[in-house]
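What follows is a single chain, given as structure tokens, in the form predicted alone.
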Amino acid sequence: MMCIRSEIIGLGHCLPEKILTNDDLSQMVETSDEWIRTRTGICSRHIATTETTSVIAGKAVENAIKNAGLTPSDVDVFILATITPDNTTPSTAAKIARNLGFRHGVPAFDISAACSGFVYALTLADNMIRLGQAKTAVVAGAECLSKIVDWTDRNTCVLFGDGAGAAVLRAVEGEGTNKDTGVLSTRIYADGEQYESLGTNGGVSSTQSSGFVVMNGKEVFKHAVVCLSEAAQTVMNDAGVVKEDVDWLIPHQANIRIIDSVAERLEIDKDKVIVALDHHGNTSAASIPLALSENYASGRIKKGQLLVLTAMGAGFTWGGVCVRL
């Protein structure tokens, strides 16, 4: 039976120019390259200086649209996942839509699902395309987490970085099998019982400030491994594929120990796992599209390959996507 699929036809990313290494951090807080590297797998991260989220996200979106061979006037909907918007309101997506020249009336909005943001955004865009409400969608994840990090707290400041990634989706007709190109299955979840385990200690209506990132590391690790693994397995089951069919697992880039544990639980060879946190750090909503775009641009990820994306973040929120590129 023929069906409408959301095919990824363009990818783009952007990283701030400034690079902060572990050695640089050791001059700021009591830590060392060895301490950070062995516990997290992170060696360096990019840090925004004059750039705002709209700037790096805008460049990623512009690159993705060009990569797709389209122009901004072709876009029917734009969804930006971020927890570090330029302003509380209006949305950063609206600002980017204006700056890039999207058509008048095209919906553009932000969503806040932390590290799961891109998976949430991709799910929403896929649903809109399958319902016939859009033919071409742009989804992006972008963060300037350095703006909400306490640079005196070595337990958190070593983890995060800034960056942006974007994807262009277009409606295509598929046969309704897992051999189709495009998004094959999506799942998103949340559990407010874990609200205090990961987040910021501020907010507009509570402290009139953004606050800094705080987390219960043990609780996050425990839930992350389970949630990431189960979401990945569920979308694989929904799509009717098995681990041997998967070309690449692209998990949220939070911690190498979490990534390794997820691959082990799924019984997916580590050679099939995309790891980018060594030079990006944890970029929250940007981590998956950034890793995807970067590895596609390098030729490592190729058209026709089957990808499983899985993420978990504050909320807790989590989810997965199975897509054939």
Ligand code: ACO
The other form holds:
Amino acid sequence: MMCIRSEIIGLGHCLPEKILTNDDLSQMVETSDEWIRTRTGICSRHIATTETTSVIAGKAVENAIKNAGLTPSDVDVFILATITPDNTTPSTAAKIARNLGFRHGVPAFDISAACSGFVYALTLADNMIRLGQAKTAVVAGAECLSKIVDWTDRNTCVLFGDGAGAAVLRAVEGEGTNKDTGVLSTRIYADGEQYESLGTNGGVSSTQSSGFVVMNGKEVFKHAVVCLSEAAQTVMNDAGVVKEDVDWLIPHQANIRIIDSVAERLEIDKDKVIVALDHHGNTSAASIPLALSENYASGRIKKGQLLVLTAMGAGFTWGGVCVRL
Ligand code: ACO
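Okay, that's the form predicted alone, but what's the structure of the form predicted together with the named molecule?
What follows is the whole complex; the chain from before opens it.
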């Protein structure tokens, strides 16, 4: 049966210039390159200096729109996933809409779903496109996590990085089969029971500050493996595809041991798993679009390939997307 699909027609990303290596970190807190690499898989991360979230997200969006062969005036809706906005309000999406020159009246808003933010944004945009509320949607994930990290806390400061990634979606006609190009299935979830396990220790209405990232690493690790693999399996089932059909699994980039366990549970070969955390660290909402855009630009991920995206983060929130590029 004919149906509307959201095709990804453009990708872009942006990383702040400054790179912070594990060795640099070992000068700041009691840690070592060896500990960080073996426990997390992270070797270096980009850190914003003068850049703000709107700057790196704006560049990623601009690149994605150019990559799609469009101009900002073609955009019908813009959704930015971030937990590190430039201002508490208005949204960082509104700032980017102004800076890039989206049309008057085009909806632009931020969503807060931590590391699952991009999967949430993609799900919302796909639904709007399929309902006929937008023809061209831009979704992005961008973070300056370095601004909410306590740089004296070795338990957290070694894990995170800054960056931005974006995708342009366009309505296309599909045949309603899993051979279609575009988003084939989406799922998003939350469970507030784990509110305390991962987040910041402050916020606007409680402490009048943003707070710093705090977490129960072991608890997060355990749930992440289950949530990431279950969401991936569910969207594969929904799309009617099996693991052999999948060209690339793009999991949220938090820890290589989490990623390896997820791949193992799904019985997806490690060569089909995109890993970018070695040079990005955990960039929360940016991690999936950043990994996707970078690997598409390098030619590793190609048009026509079947991708499974899966994310999990504070809330807890989690979700997955199955998409043919
Ligand atoms: N350098 C050296 N030692 C450290 C460091 C560090 N940077 N950080 C912690 N340690 C020490 C701890 O103090 C502890 O010492 P102790 O035994 O004397 O108390 C020891 O290393 C072992 O710590 P563990 O917590 O047992 O180490 P673990 O193997 O669990 O790894 C980690 C910790 C990497 C945080 C892991 O639990 C993890 O990745 N959890 C997932 C959390 C995560 O990724 N959060 C990101 C956001 S969530 C998300 O994106 C899904």
